[in-house]
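The chain below stands alone, shown as structure tokens; this is the form predicted alone.
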Amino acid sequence: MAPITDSYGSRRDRDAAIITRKEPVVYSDLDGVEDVDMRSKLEYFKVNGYVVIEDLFTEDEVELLRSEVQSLAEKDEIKGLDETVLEPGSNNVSSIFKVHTISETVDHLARDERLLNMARSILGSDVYLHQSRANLKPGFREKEFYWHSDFETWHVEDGMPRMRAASCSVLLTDNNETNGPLMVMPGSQSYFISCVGETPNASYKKSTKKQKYGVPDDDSLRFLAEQCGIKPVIAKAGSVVFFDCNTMHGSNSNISPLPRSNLFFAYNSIKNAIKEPKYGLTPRPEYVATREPFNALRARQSDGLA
């Protein structure tokens, strides 16, 4: 059982219950910040839990990035990681963990200072990688990805203590309404959605390709609909979504013929490090947590990836 001084309980064997942040969800000073855009930008995100930054990449760096995941995933070696899914019933990659790692290019993209300068910024601090991957999503079959909030996962699974972390998608293919794109509830980063249900060891292994544990409840997604609504986020390649941790997403199956591939980073405030799972489970894979000692991330000067 979880420890009663935690604010987030969940995954324990009661009932589901909805229970209010604690915490900012910008932890910057609003009033502080002297660029109007990003302050307006800041100001959106407190509200809606999210922000669309349009065009934020050129194509140039959209092809290079693009060409540099395909490259990866077309590697027998890639392939054969632990860090790589593949899909299911076939040897094509699915997603690619610690991608930051095996790819200087991608390396140089979380570390570019157009997204870092937004995640600093959000999260009142220096931040560092809590996870990366390359996700490939092919059109005509790829699965949906259902309701969930990033921060039950990593709290239960990983132990992060608090809500002060931040996700970015960097769009490598267009998302329109046709494939499949992220939906998010603006707003739900209010609200804390305690899920019903034990957690076995290993569950990553099944998660990463579907979300299974930490599903909300029906009754929670429909108060939480009829509270916030359902956006979903259509942008061009070289745009850039910010969610917070907290911000309940998913997204539709893509039957259409359109590919939507992205870059995904989870940047946590340093001071938020990890600690123990919750309920004596198995820390997860490094790969999909760092837990190992870490650093703060250097930005680079946005002068272009290549």
Given for the second form:
Number of protein chains: 2
Amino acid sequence: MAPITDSYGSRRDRDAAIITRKEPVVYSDLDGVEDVDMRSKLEYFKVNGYVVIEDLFTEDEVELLRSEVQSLAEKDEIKGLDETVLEPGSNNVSSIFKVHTISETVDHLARDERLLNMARSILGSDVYLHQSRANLKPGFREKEFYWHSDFETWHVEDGMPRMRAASCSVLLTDNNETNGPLMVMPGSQSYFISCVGETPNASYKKSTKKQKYGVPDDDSLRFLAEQCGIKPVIAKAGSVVFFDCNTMHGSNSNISPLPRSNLFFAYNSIKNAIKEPKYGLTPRPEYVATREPFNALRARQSDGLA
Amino acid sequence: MAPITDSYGSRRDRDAAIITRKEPVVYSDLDGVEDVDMRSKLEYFKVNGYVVIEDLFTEDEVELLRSEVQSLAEKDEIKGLDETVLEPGSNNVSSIFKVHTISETVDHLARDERLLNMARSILGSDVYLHQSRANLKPGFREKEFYWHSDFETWHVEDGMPRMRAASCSVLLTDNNETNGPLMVMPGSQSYFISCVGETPNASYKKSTKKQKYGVPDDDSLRFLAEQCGIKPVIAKAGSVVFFDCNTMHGSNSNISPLPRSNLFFAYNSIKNAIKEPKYGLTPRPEYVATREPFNALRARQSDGLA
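Could the form predicted in complex with another copy of the chain be given as well, to go with the form predicted alone?
Entire complex below, previous chain first.
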């Protein structure tokens, strides 16, 4: 059994529950933020649990990142890595985990001041990368990704103590209304949905393709959708979406011929380093959830990504 | 082998092909249409292969239709019919075929002048119902419906000679950008995509749940999407979408908690009555493709649906 002190118990043998968030959403003191643009983004994030920063990267930078990801995905030695997820029944790469340790360009991106300043401002501290990932989605037969809170998984499976992490998606292709864009429930970061059912060990192997545990129940989702609405994130390549670790999000399938790809970084506060997984679960591999060392990311001047 | 005179051969053992449409899209003489609003709708339909008529039915009418469909879907005797498709692994009704012969209200709707005038004007003749269907989609775990042309199926599996039929969807719930709305490729009605592969007999049993044959290839879809773009049909309950039998359409999954339901009518010109299926296929059942009698639908004055 989980200790009684766990504010965010989930996947235990009991009914679903909606639990009020205990922590701040933005950890910086907003009154102390002098940059007007940054402050307005943080205020939006605080209320909505996400923010879109349009055209944060130039077309040339996007092209550099896209070709870097494409070239990684074509290498046989990358396809053979544990870090790499192939599409079911094909030899095509759909995700590469811990990609910032494989590609210097992606490492530069993760430490680019444009991203790092935002992550630090949200989390009010130095940050480290809990997870990084390149995602390639070719369109046509791309399945939905069901509603989930990243924090629910990170809390239960990785032992992340508190809601003090932010996910960041750097769009390498346009997200429009027909190619299965990210959908968020604005404001849902304030509600923790405790999920029904227990997690068998090693669920991560499947959950990176399709979430199977930590699935919110219909009544809670209906409640959240009524409270918060559902917002598709429509944005051009080069835009960046930050969303709170507990924001309810998902995406519909993509039958359009328009591919989608992105680079995903999960920034965690160094004050929120992960501990043991809950309920005696075996820790997930290092490339899914970094355990050590929890060194603060060092910023890199924005003189490009190369 | 299909006779050499078939303009729209498909599913034969050869590569995919894109064939130019041989027939008109709108069969009425547009210059002779005096009603300005009708004429503008027909002109839009001619170019785009679909048209949305917003708020064609009142809220009260929608409520009547929605409760009629809901009450049919709850009846055990309806669930037991061949005409009824249940969701896989559940006892919930997802479609009821030939629903206009089961429900007087739906029969009234199919013959309502608001629909019938449009169908007749598009097809330039009297019309009959090739197929009718009530569709109930509860949201949450509703899968995508892949790209297809209705005519491809109707031509091959039902022996429909020419492109002189129009599909009509009466929306009983709002279609918004997050609940997997109908998507069309505007202008695609002018291209027939000949599909690869042969059709085994009795494919209809599966294809009503998920299209498995008559699936367009990736290159043709990419060509069409580049030529035509992809348009999600966003409209309120009570709105009606007419689309040409050859318009490429589909829908993404719906993970939102927002259900979708509609009443679907396939109006065919009485001059285009179906013949034998192609390639010696066994005719699909009467409730999927009416064979006789091909009697023209008689209009019903618009004094409501009750």
